[in-house]
Each structure stands twice: as structure tokens, then as C-alpha cells.
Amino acid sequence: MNQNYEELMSKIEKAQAFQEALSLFEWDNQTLAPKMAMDNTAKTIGLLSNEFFSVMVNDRVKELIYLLSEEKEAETLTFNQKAIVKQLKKTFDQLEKIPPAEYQAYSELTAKANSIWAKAKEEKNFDAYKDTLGEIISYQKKFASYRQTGDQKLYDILLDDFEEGFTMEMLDQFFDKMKTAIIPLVKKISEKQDFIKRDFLNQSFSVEQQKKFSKEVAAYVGFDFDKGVIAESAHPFTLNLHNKDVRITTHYLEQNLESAIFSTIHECGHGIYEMNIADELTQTPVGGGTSMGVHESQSRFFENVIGRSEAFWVPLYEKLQAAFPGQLDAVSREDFVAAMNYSKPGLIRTEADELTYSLHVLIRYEIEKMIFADQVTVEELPALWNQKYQEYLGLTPSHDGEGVLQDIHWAGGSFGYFPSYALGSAIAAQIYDYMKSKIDVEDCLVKGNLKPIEAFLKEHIHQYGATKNTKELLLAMSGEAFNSDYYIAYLTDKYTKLYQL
């Protein structure tokens, strides 16, 4: 074992411990923490963040990272160890440029921002949130500028944090393809709005029964309750401390049966990914998913590619009917599945159907580009948001709660994150296309045996954690880098058949 590597890891273990503590605060803040707790808790979060910063950014850690990055030293490391050093160097280079006082102040700001956003959303009042959002954006611009080289764009720096190697140039091409393919399809379907019946969903479904069925579905798709838990939050999310402590949340709406079911399946996709990361990688800097795009590919794969398929519901539909006695008895499985794939433009991203979803992401991507090119002020964001919803989806929010305030991401400083949702859908379609050449996916689903599907994903995606980036994972799996054509073909085929276009 390389002694320099051992010394570095002994220091990094402490940083990982601080990160896990901070993750527990995040979990608590969004699930069970009382409303009045945040101001005091934010101070603790700020102090812990400062301690993490001190462990990560110091002369000895820098010396060890750069020493281990040299070719001679790197030759003594394993593949996983090289990946860990590479990730540490990237993190160090990001943090070193930020003054510690600014890092702590920003950590406290974002800790408080979640509750400020939640209250503003509940009250449909953007003015109550705009100053906080303005501060966050200012910090993000400042932090990105610290890392800026040459004529590099600020937003490209942020995009790379979530999806290594992806730039605005690449994403512009990707979204242009999406617009060309999806918008005409959405318009054709809008002319057949009565083709799929959904009236049976216009009733109240017991929240307690929804909770029970959601837990059963989670276990069915492979979420291991010996390694994970499900809680409730306003905005469903997944958080992992390590591969044996993975936490997901969902939400339950009495008048919306499908929301809980598919939110749960979606988060299970994230959770299963984290549970399947190799033991030797967990609790290291590469012990999580490789990127937000690949992470979303797993949640979208489980939610949409599998979860909304006819075959998935063959073994499950009678159990769903039994969970809500008398409410779905007259509804055939075929009609239920069609209703779950119904497409109609809406205002809320998290409730969007599979076809229109990427248009919601496109809107956020275009707005974020404008924010970091100084083409829009914070005060102008609600109007810009509404304008783009009218342009792409033909709808205008009636208030900011269903408009610019609907997502939590900006309150946490996650700019550059949103494109990963659309990339994830595209990556999921690409993985699915290759998977079908290796295993009979439909047969597995009809027989209620998801183990071969999960084993495939573990073999090609999950086990590697963040030791490989998106391009490397896809190339190793199929010999082909990212290709959005699979996504366009998948959506076109699915919705052309569903709506008999």
C-alpha cells in the first residue's frame, strides 16, 4: 500500500464523517425538523461545513493530492485509488479558491434558504424569497468566477460539476433535437385529448393505503429495507450516507394516486443505485453515483421505462386493485396503464408526463443560462418563467407557487443541475436499448422477476460509483458514447403507438 495514499485517506475519512453529519441535517430539515429550528440549526451546519472545509483544504492534503497525481506515484495505485485521487483533486481545486469565511456564510445561507423557499411557495409569494435567491446567485457567480479560466463561461463551470464533460454547446444541440422531435408530437397528441380515459382517477384514495402500497412497490422493484427507509417530504428526494444507509422520501396526495406510486418508484431507482455501489468504494469520495445525469437515468428507467410499461403491471395490478377495494374494479389493466402514460402539457415539472417532461427541463436550462450570462435579473424571473411556459407548453402559471417557486433546487444553490434530468431520460433510453439485446426485459417484468434487470444495472452502472464518468460507463457497456437518438426513437415509438398517430 502506498504510504502517501494511506495518509491522505486517513485525513479524508474525517471529511467524509463531516459530510455524513451534514447529510443527516439535510434529511432532518426536509422531513421531521420543526419549522422554528432552522435559524439555530443553520449555525451548526455552518460550523460543520467550516470543519469539513478545514480538513479538505490545507497544505498537507494539497501536497499529498498533487504528489499522488504525478505519473510515478499514480503507477503504484489501483484503478479505484486513482479515481479517488482524481475526485479529491477536483474537489480540492474547487474549494481551495473559495475563502473559508465565504464558504461558511454560504453554507448557512443555503441551510436557511430551504425553509424560506418552502414558506414563499406555500404563500405563493416570490417577493418573500427573491432577496435570498439573489444572494445565492451572487455567491454562485462569485464561486464559479474563482475557477474561471480564459474565456470559459460561468455556466459551463457549473454544468461540469453535475455532468463532467457536458457543455452548453453540447446541451444546446441536445435540446434542439428534443424541441424538433417532441414539440410536434405534443401538438399531435393535443388533438386527441379524449383518446385516453382518466376519469376513474377523479376520486379520493386513502393516504394510509397509498403508504402501504408504495412500500410494497418499493420492495418489489428491489429497494432493500434492511439498508434503506422511506419518509415524507414536500419534494421527494434520495440521500445516502453509504451503501447500507440510503434514505428516500415520497409524498402522498389524496386526489392523486399516481403521484405517490411513481414518485416512490423514481426515488427507488436512485436508492437502488446507491445500495449497489461496491463496498470498497462506499464512504470514499467516489462512493456515490457518478453524475446527476446517470443518477437520473436510473430513476427514470425504473419510473418510466419499466414502471409505466404494460408488462410491469401484469403481476401488480390486481394487488393495486385490492389495496383500494371497489375503486378500480371496473378499470382494466390496459386502461390503467394507458392512463399512467397519458400526455398533456402541465405546469408542474414533478407531475409532468414522460413526453413533456424534458420541455420543463428545457425552460429551466434556458433561464439558468440567462442568469449566468447576466441577461435577466432576479426580479424578472417570474415573468420570464411564465413567458417560457406559454412558449413551450402553451400554459401560463396563475401564481408563482406553480411557477418559478415550484422547485427547491435553486434554494440549495443547485444551478446546472436541471439539465441532468433530461440527460437522465436520454441515458435511460440508451441503456434500455442495449439491455434488451442482452436480456428479455418484458419477460422478466411479466413474470415479476426484476432480479436480472437489477443485476444488469449493477454490473454495468451501479457498482462503479463515481470511478467512471458518463461517457466512460456508456462506452464500457456498449462501445458507444452518449447518443440522444435512442431517446427520441423511444418517445416517438411509444407515443405514436399509444395514441395511434
Second form
Number of protein chains: 2
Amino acid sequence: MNQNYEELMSKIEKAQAFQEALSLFEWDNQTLAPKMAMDNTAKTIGLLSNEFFSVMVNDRVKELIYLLSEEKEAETLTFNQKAIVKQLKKTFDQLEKIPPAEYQAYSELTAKANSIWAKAKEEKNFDAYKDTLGEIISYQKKFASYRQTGDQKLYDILLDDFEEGFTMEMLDQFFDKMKTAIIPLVKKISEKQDFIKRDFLNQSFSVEQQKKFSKEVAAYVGFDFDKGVIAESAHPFTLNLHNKDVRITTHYLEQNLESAIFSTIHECGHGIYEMNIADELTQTPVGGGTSMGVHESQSRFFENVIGRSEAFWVPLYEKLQAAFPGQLDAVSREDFVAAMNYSKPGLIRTEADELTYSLHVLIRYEIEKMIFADQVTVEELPALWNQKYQEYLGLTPSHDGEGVLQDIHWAGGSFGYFPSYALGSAIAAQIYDYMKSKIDVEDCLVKGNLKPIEAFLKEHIHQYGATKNTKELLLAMSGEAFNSDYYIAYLTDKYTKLYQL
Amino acid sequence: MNQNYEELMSKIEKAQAFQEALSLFEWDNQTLAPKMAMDNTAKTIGLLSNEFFSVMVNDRVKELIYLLSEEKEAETLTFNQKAIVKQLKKTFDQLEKIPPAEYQAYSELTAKANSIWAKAKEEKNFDAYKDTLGEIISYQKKFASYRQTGDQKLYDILLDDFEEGFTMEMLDQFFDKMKTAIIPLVKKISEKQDFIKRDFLNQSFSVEQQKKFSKEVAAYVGFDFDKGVIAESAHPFTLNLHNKDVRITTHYLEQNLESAIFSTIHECGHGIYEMNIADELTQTPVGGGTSMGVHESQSRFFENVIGRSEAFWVPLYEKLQAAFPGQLDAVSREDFVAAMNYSKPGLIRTEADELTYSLHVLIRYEIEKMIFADQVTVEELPALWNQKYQEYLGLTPSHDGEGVLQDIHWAGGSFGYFPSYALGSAIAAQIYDYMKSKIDVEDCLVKGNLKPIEAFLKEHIHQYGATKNTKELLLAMSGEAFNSDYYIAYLTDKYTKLYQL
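Form predicted in complex with another copy of the chain, following the form predicted alone:
And the full complex, kicking off with our chain again.
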């Protein structure tokens, strides 16, 4: 056993423990904590973040990380150990340049920002949030600038944090392709607008029954309730403490049956990924999913690729009908599935259909690029937001609650995150294409046996945690790096058939 | 500002943050965490406990605490600062003698013990728990022995942790008085057994309605939902992160209406205490309730002294009837209140009536004394338990699930805690006696205005947190130290009237 590595790990496991505590506070804050708790709790979160920082960022840790990164030392490490050192070096380099006091102040700020955002959204009042958002942006710019080298762009630094190796140059190309392919499709579909029946969704669906059915579907797709829980929050999310404590949230709206079901399946995709990470990796720096893009590929694969397919509902649709007696009797399975894939431009990203979703992401990507190029002020964000929605989706929000305030991400300081949603869909399509060459996915779904699908994902993606990055996972799986053509083909094929274009 | 004090506080606030994180893990573990999570999470809890330990127990902290405890330095401190130093000295002296590795191992053990106990209780299988319990007892004996001075008894050390200044000698006297007064009362009542109607309780009461009504009652007695939450757990408890994040749990049993209502009121008593602690004390070492006994005095005051009184139900009983349409129409308020005070020996402490409750505590007190005097082995506990239940309550458990496995406390290492329950009842009666000389309690209850009652408790008890101990609080309130005669008189009077003895 390498003694330097052992010494480094004894320090890092403390940092992991602080991180896990911070994750639990985050979970609690978003699902349960009382309204007035945050001022006091933020102090504690700030202190814990500071401790995390002190353990991670100091001369001895730096020395050990750099020593173990040298070729000669690295030779003595296993594959997983090397991946851990690499990941630590990345985290260290990110943190090292941030002064501890700034890091603590920033942690306290984002801890409070969540409830300030939630209140502002509820009250449709951007003014109540804009100073907080401005502060967060300033910190993000400052933190990125500390890491800037040469003529590197600030936003490229943030993009790389979420998806190693991806830059604005690559994403501009990716989104250009999307625009070229999707905008004409959306246009063609809008000309056939009345094709799909959705009237039956305009009913009240018992929240109690939605809860029951969502839980059933979660278990059905493979979410293991011995290792996970479901709770509720305004904005569904997944958070894990380790591979045997994986938490997802969903939300139940009496007037929107679709939302709870597909939010749940979506978060299950994230959750199953985390549950399947190898035991020897969990609670280490490479113990989580490898990137936001790959994470989203899993959630979108479950939600859209299989969850919205005809085959998926063969064993489930009668159960759904039974869960809401009398309410879906007159709706055939085919009509239900078609309705679940109905496409129409809307204002809310999280409620967007699979086809127009990427346009929502595109808008955020373009706005974030402008923020970090100092081309827009915080005050100008609502107007810019509305202008872009008009341009790409032909709609203008009637208030900021359904406009610039709709997403939680910026309140948590997550800039550079949104593009991962579109990348995730593209990665999902690429994985799906390869999966179909190995197993009969449709047959699995029709027979209600999702085990081979989960086993495939575990084998090629999940088990590795963050020991391999996106590119390495895809190459190891099929011999091909990221290729967005699969996604274009998938969407074109799916929507051409559905709308008989 | 005293610089030594400032330096000490900068260290202590870290310890507070770790403690708060540990509290959140405990809450989560008991209310939500998935079944398989604990092995991994225990590692994290162990590491955090260890960090707490390192921050609290080191030469510089010792030096500062002892320096600030000296008269000359203490003179420069405020009343609250002096109380903080005193409290720190107590905690320090408790921890200093425990080797860090043992402390961490013990923390991991108790983190796991909760689920082992819960499973054993569910399966009525003491064998599955006894090794864990044995280990916990060994640690507790060892830890107490590290602090032993002269011919001090181990159990006295534990008692003092929960109730400063209380010893076996005092408690033996207290329980002897109880026995002398209560056993004859219980006997007299048993001769009038059919006096009180309880048949109406043998119905199913909708859990959903119980939840709704319990929440209403919680708000009614003063639990502030902006600063607190209610969740569910097998064994109701209260836990607070600070004075604006106070959490209580309760449980709902379809066949037992009484249980949810009075468990909720009980925990509200604990919760309101914590919510009323002064802002300048919260998140400091004296930011919680002063002792288990005083804490229990508040919960029992709310649950029994007022909650089970006739006056309390005047404004509430019609609401209860309305919550369960048709189910309580034929039951008068007088009959309902009498039923809530019905007294009969039973096997389960948490379901015991106000009168026989102290006998359950007595049994645990006697058993704990024997454990720490090495007069009983872990293997012998079930038989000893059953024998004592037969002796004092005339009943023998049919299995260990309703016997020695019924309480969670020992799984958390809480030995010396149980006597606080009986002391709490006695303190509640003493406070009540004085309160009645200052405000018209019955009138407040009848009018549905509990504010003067809460204000009284805040003024004399709550606000001080742990800056004053039990004795100091009672003396400052009424000029009299702890006196159990009020309790004897209260019980005798209440049950003599109720049962027309």
C-alpha cells in the first residue's frame, strides 16, 4: 500500500464526511426545514464548508496530490486510486485559488439564496431576488477568474466543471445542429396541432393516488427503496449521501398527472445511477456520477427514451387506469402514449416536451454566455429572457415567475450546468442506439422486465462512478466518442412517426 | 471583550456546527433514512464525532476553559458568558478522559444500534440486540469509570449528567415517597375499575384526520410551524438544531386516538421550550434546555397538567368531534376527559397513564442501578424486567417487544435518563402550583388563550436555556428548591376527585 496515498485518504475521508453533512443540510433545507431556520442554519453550513475547505486545501494535501500525480508514484496505484488522485487534483485546483473567507461567505450566501429565490418566484417578484443573484454571479465570476489561464474564457471554465473537455466552441456547434434540425420539426408539428388528443388530462387526479402510483412506477423502473427515499419539493431533484442512501423528490399537482409520473421516472434515472456505483467507490471523491451530462443521460433515458415509449406502458397502463377509477377508461393506451409525447412550445422548461426542451436549454446557454462575457446586467435579465423566449419559442412570459425566476439553479450558483441537460439527451440517444444492438429493449419493456436494461447501464456506465469521464465511458462502451447525430436521428425519427410528417 | 473568551468561542462554534450536523443525521436516521444506509452513514457520523472531539478536547481549549473559570477572569464575563464557560468545563471534563478512538467507535456503534434495536423490537427478539446492548453498556461503564473520583458510584456520574446535583441517595428518597403515595392510590382505583367509560375509544380513527387534528392542536398549544416541523417516528421525540429549527415527531395509530394527540402535545411541550430560548443563547453551549428533568417538566406540563384537564378541552372538544364525524357524538366532554385520565397498570411506559407512569420509571431506575453495580448481566435483563413488572404493576410481558425492548433509550447509550421522566412530572407540579398563584390558569384554558401560560413559562424557565440549572431556576422562580411534595399532592388530589375515592 502506498503510504502517501494512505495519508492523503485519511485527510480526504474527513472532507467527504463534511461534504456528506452539507448534502444532508441541503436535502433538509429543500424538503423539510422550517421557514425561519435558515439564518441560524446558514452559519452552521458556512462553518462546515469552511472546515471542508481547510481539510482539502492546505500545503500537505497539495504536496501529496502532486506527488501522487507524478508518473513514478502513479505507477504504484490501482486504476481507481489513480482516478481518485486525478479527481482530487481537479477539486484542489478549483478550490486552492479561492480565499477561505470568500468561500465561507459564498457558502452562506447560497444557503440563504434558495429560500429568497423560492419566495421571489412565488411572489413573481424579480426585484426581491436580483441583489442576491447579482452577488452570486459576482462570486462566480471572481472564482472563475482566479482559475483563468491565458486567454481562457470565464464561461469555458464553468462548462468544464460540469462536463470535462466541453467548451463554448463545441457547444456552439452542438446547439447550431440542434437549431437546424429541431426548429423545422417544431414548425411542421405546429401545422398539425390538433392531431393528438389531450382533453382527458384536464381532470383532477387525486394526489394520494398519484403518490401511490409514482411510488409503484419508481420501484418498477428499479429504484430500490431499501437504499433510497422519495420526498416532495417544488423543484424535483436527486441527492445522494452514498450509494445506499439516494434521495429523490418529486411534486404532485392535482391538475397535472403527467408531471408527477415523469418527474419521478426522471429522478429515478439519476437515483439508479447513484445506487449502482460500485461499493469500493462510494464515499470517495469518485463515488458519484461522472458528470452532469452523463447524469442527465440516465434520467432522460428513463424518462423519455423508455418512459414515454409505447412498449413501456404495455405492462403498466392498466395499472394507471386502475389507480384513477373511471378517469382513463375511455383513453386507449396508444392515445395516452401519444399525449405523453405531444409537442408544443411552452414557457416552463421542466414541463417542456422532449422536442422543444433543448430550445429552453439553448436560451439559458446563450444568456449565461452573455452574463460571463459581461454583455448583460442582472437588471436586464428578465427582459433578455423574455426576448429570447419570443425569438425561439414564440412566447412571452406574463410574469417573471414563469420567466427568469423559474429555475432554482442560479440560486445555487450553478452556471454552466444547463447545457448538460441537452448534452444528456444526446448522450442518452447515443447509449440507446448501442444498447439496441446488444439487447432487445422493446421486448424487455413489453414483458415488464427492465433488469437487462439496468444491467447494461450498470455494466457500461453506472458502476464506474467518476473514474471515467464522458468521453472515456462512451469510447469504452462502443468505441465511439460523443456524437450528437444519434440524438438528431432519434428525435427526427420519433416525431416524424408520431406526427406522420 | 475578553480575548481569551473570544478565542475559545471561535473554537467552540466549530464544535457547535459539528454537533448540529450530528443532530441532523440523528433526526434523519430516525425519521427518513433508507434501511440499508446506516453502515456507510455510520462512518460519516463517526468521523464528524471525532472532529467534534478534536475541536473540543485539546490543550488550548483546556487552558482557555480553566483560565476563564478563574475568579479574576470570570469577573470580566457577563452572566451568559460565565454560564457558557461553566457548561464547557462540564462537557470538557466529561470528554477529556475518553480516548478519541473509543469515542469514535462508540459513536459509530450507537449510530447503528438504533436500527438493530428497532428490528429486534419488531421481531420480539432480544437475542438479536443483546450483543449491541452489551457493548453499549461496556462503553458506558468504561466512560463513567474514567470520570470516577474516590468512592463515587458509576451510576451517580450518569445521573448527574442528566440532572446536575441529583444522586441515587436523593432519587431513592424520591421514589420511596412515590411508592408510598402511589401504590395505595393505584390499589384503591383498581377496586373501582369500571367507573370510567372507555368503550368509545375502541373505534378506528382515520389516520389522515388524526394528522390534521394533531397539527391543529400543536399550533393551538403554541408550537410555531415557522420555526418547527412535525414528522413521524415509531417513538416520538423532539430534536432541535437551534431555536428556530425545532423538530418533533409523533405517531398515528388507527386504533388509538389518544396516543397521537397526547404524544403530540407532549412533544410540543419540549418544542416550545426550545423555541423560547433566547436568541443570544441559541447555537451556544447553553442554547438548549437545561436538563432532562426540566425538559420533561415542560412536556408533562403540557401533556398532563393542562392537556388532560377539563378546562383545556372546553374550546377544543367540539373540534375533535368534528374531526371524526359521528364517532364521538354520543360522548360528552366530561366523559372524554375522564377517559383520558383513566388509570390502569399496563406494560408500555409510553402508553401509561399519569398515575402509573412513575412505576414504569421506577422499574428502569432500579434496573439501571443494578446494571451499573454489576448486579445483573445483559442476558438476565429480560427476566429481571418481567419480574419487576410483575412486582410493581402486577403484569408480565408476553414477549420482549412489550418488555425490555420497548424503549429506544439504551440503544442511544442513555443510561440515567429515565429518572428524569419522574423528576419532570414532579417539577411540572411544582411549577404549576406557583403558576396558579400568579395567573388564572383554568380561565386561560377555558377561554382558549394559552398565551399567558406560555409567557409565564418563557419568563421563568424557557428563556434561560441552560444558563441556570434546575435548582437555580426553581429558586429564582419561587424561592424554593426542588420539592416533590407538590407532585404527591397534585396526584392525590387529581385522582381522589376523579375516582371519588
